[in-house]
Amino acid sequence: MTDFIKVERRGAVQIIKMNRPDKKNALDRAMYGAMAKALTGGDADPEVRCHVFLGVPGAFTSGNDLQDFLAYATGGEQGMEVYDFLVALATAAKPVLSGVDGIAVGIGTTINLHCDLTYATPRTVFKTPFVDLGLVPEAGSSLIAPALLGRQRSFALLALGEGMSAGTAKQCGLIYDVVGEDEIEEVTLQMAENVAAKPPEALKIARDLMLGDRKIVVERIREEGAHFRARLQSDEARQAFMAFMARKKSA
């Protein structure tokens, strides 16, 4: 489907690696589709016990590819790949871990709300500039973030678009720990191997009890998605995209 998503195995751990460094791992439709397929396929494979998301050095992901946004905003078709990925992530049957280094924008932040354990490096900044682009939060973040971070931190993150350092993210429970740039992948994968070694049935029950009814999260993802699609075709969003692209060209 795409060369920008590398799916590998390390024992019982499935590694899903975003690998588009020249675009700072900006995610296009094909990449979302590949990640959705990897999650559902791994969940169906009895040899897989755990999923891990990784990026490239300095970039977990810079968020959605704005060219996809612009195409839809100007009348193009929006595929189901993003929705398929978000639902697969929110309903993953097996534990999900992530190792985040550097840029973590938009989905690069909200993906970690669905992870059971996340490690990040000191240079990582979590940022969701949805409203600045005339959009709304996605990935169920409007539901999960207030429960996890509290209302005011969530407002600063999701509505004001303020960046959150790795240290603050650890303090407020968005991530599990902060580790060095040279060890982020290995530490994350070692922890994933520890998770994969646990008795799988007991681990599944424990995890399901902690997560609760995930249908509620899927419904919020659907609700956010309806607003998101409408906002993408709004004048406000189109103007914000054009202004952002103009700043990029002049930089």
Ligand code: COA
Second form
Amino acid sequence: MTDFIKVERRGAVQIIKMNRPDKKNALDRAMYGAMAKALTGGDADPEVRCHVFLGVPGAFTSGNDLQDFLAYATGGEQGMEVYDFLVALATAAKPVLSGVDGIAVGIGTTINLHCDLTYATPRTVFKTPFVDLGLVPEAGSSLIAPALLGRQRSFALLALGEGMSAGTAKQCGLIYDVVGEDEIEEVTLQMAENVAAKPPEALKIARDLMLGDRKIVVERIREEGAHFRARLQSDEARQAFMAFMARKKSA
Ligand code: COA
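Alternate state requested, the form predicted in complex with this ligand (shown: the form predicted on its own):
Every chain and every other molecule in the complex is listed next, the one we just looked at coming first.
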């Protein structure tokens, strides 16, 4: 149980809202667990026709909670919540949309590789500093991003950790459109209502055809996960997490 994920319904649209503003929506294990449960629960509920991810103003999410990473890096248990969430996302039976405003780090970027439609705001920057943290790409991004964005943009994003503006993200197909901060939630939810109003059986077949064999993506998530867990316990990663934790103290 966590108060940081709010799951709401607007008609046939299930809204999964990350709501931990004081930590810029950093995702801890309980939050991943709640989001996995919402996705699988919504998929099983005939009243739900699509899922929407939202954050708070200025922060979609700052990615995995680095405190959780550090706990695992120093001998703690990791749990299955992140893996469960990634698999639920990659295999979601119903369309997934997101409305991204502001910070979109790590999973805040890669989640969108699994979304059918993403809106973002002009102040949004997509960023995945995996390698700078001593880590490797996750969420199947090492497979999906090169296919979607091309090899060089993927390298800049996933290996170099370069930020990508909302405009560039639209241009290269990571997101559907850029809309203002004051309208992002409403535009996303209206589009979700539009999706929810489509004939569900035909929509499911159309979407499944476009997505193709998702077992390949799940297999890549598993493969990335094995590297990721090993990297979390590397000296490179431990030092990066400790540097982040220490930066306020020394500022
Ligand atoms: N994990 C844990 N805590 C985080 C966090 C994360 N991923 N991102 C932000 N926070 C916390 C900060 O420690 C800070 O907490 P405090 O007020 O108790 O000190 C609070 O959220 C606000 O963050 P702050 O850094 O002051 O905000 P900012 O607007 O200056 O910067 C970010 C925002 C996202 C650019 C910056 O926090 C950051 O780089 N975070 C780490 C992102 C990351 O590497 N994620 C993992 C990706 S795999």
